[in-house]
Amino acid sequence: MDASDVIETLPIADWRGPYDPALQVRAVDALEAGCVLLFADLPFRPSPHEVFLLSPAVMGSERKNISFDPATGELGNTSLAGIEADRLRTMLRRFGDAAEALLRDLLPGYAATVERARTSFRPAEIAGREYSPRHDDRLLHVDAFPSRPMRGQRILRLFSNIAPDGAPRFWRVGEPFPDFARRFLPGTGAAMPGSAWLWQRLGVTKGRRSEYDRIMLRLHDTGKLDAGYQAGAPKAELSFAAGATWLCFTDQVLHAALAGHCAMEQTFHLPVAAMTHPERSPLRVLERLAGHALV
């Protein structure tokens, strides 16, 4: 694989539209085909009184990122309090606002039904840290949520490299999702009767898992745990310069974050019905391979 096979570079340098209609069509087609949209000249700039936040010292020890819930204003996994926490909250909200404006103006077909989820800040360096294989995002994987059943909804994520020292962020991107699914779907097995009800009853999941959710979690885990696949699978190496922003469906694009620090991330959820090409969604791909409905 080559980086040119998976990257679609768009000449956008403003977080707000209007954007050319031809550019909008190009963006949605590439995105739904499983490409990464790159906005090489679209930086997110912290304000002068926010620069101190660009340090791993602002992060707590519970997880590998700081989270912000735009619905409640709650911050998760930060060491900050008081006015410093307020400044972090303001920066994350501003990034989420900019990401949402870009998404709605560039992809107007999504605007009516897209849901803005959590904002994330990853100030710590990826390289050199130790993780269990299931939690190691340096391994190729598709995103799936253990606690939040998506029931086919898409996971769309926008990233921005805001490293103050200019360090790039390195990714690896894998083969097309249908090829990955054909390889691993036979090993996903069958659900234990009543397990979805039990996980919901115990509070492990926020809602009941569909068969789609179970399969996506199994694909996430089995792909990461297959050392032979990780070593020999088709892959392309990507580098995102400081100041670059990029967007992709992370439930479709096999990806691994290899190195870098100070990255912002905004997650969106999108119904399959809002897609221009819903047949390209992981839900429809897996249903064709399985031969039956999964939701």
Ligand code: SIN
Second form
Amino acid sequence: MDASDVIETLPIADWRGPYDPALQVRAVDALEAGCVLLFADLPFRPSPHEVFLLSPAVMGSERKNISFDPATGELGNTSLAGIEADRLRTMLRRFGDAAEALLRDLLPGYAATVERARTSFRPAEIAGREYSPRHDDRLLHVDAFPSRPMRGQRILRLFSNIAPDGAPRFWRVGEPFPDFARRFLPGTGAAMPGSAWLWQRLGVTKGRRSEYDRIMLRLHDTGKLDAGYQAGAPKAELSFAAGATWLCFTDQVLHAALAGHCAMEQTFHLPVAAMTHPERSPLRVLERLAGHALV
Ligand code: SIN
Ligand code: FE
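Could I have the structure of this protein in the form predicted in complex with the named molecule, to go alongside the form predicted alone above?
To see the whole picture, the full complex is given below, headed by that same chain.
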């Protein structure tokens, strides 16, 4: 595999459109085919008041990242309070606004139904930290989250490298989703009767976990825990320079983040029906392989 197979570089230097219609078509086709859209020179710039935020010291100790909920304004996992926390909130909201403008102008077919979810700031260096394999995003995986059933909805994420020292962010990406799914679907087993109901009752999940969600979680875990796969699977190395921004469906693109610090990230949720090629969604791929509906 070669990085050029999975990267689609788009000549976009502005967070707002209007963009050339030919570019819009290229963007949606590449994205839905499982490519990473790269905007090589689209920096997100912190203001002078925000530069102090670009440090792992602003992070709490509970998790890997700082999160921001645009609906409530709530910050998760920060050590900051008062006016400093306000500065962080402002920076995260501005990034989310920019990400949303880009998405709406570049992918007009998504605009009506896309949902802006969490924003995150990832100040800590990835390399050299200790994680359990299941939580180690340096291993190839597709995104699937235990507490948040997606019921087939897509996870679309926009990242921006804002490292003040210019450090690149290194990723690895893997084989196309259908190949990965064919390899690991047979090992995902069957649901325990009543378990989805129980997880919901116990408050483990927000809403009922579908068969799709159960399979995606199993793919996430069994892929990460398979050392032979991690070592031998097809992969390509990507390097995102400081000042670069990139976008991909992280529930489809097998990815691993190997090194880097100070990235911004905005998550969007998208119904399968909004896609130009819904048959390429993980939901439809898995349903074809399984031979029945999964939500
Ligand atoms: C991930 O989604 O696995 C991590 C991506 C990153 O932080 O660069
Ligand atoms: Fe991930």
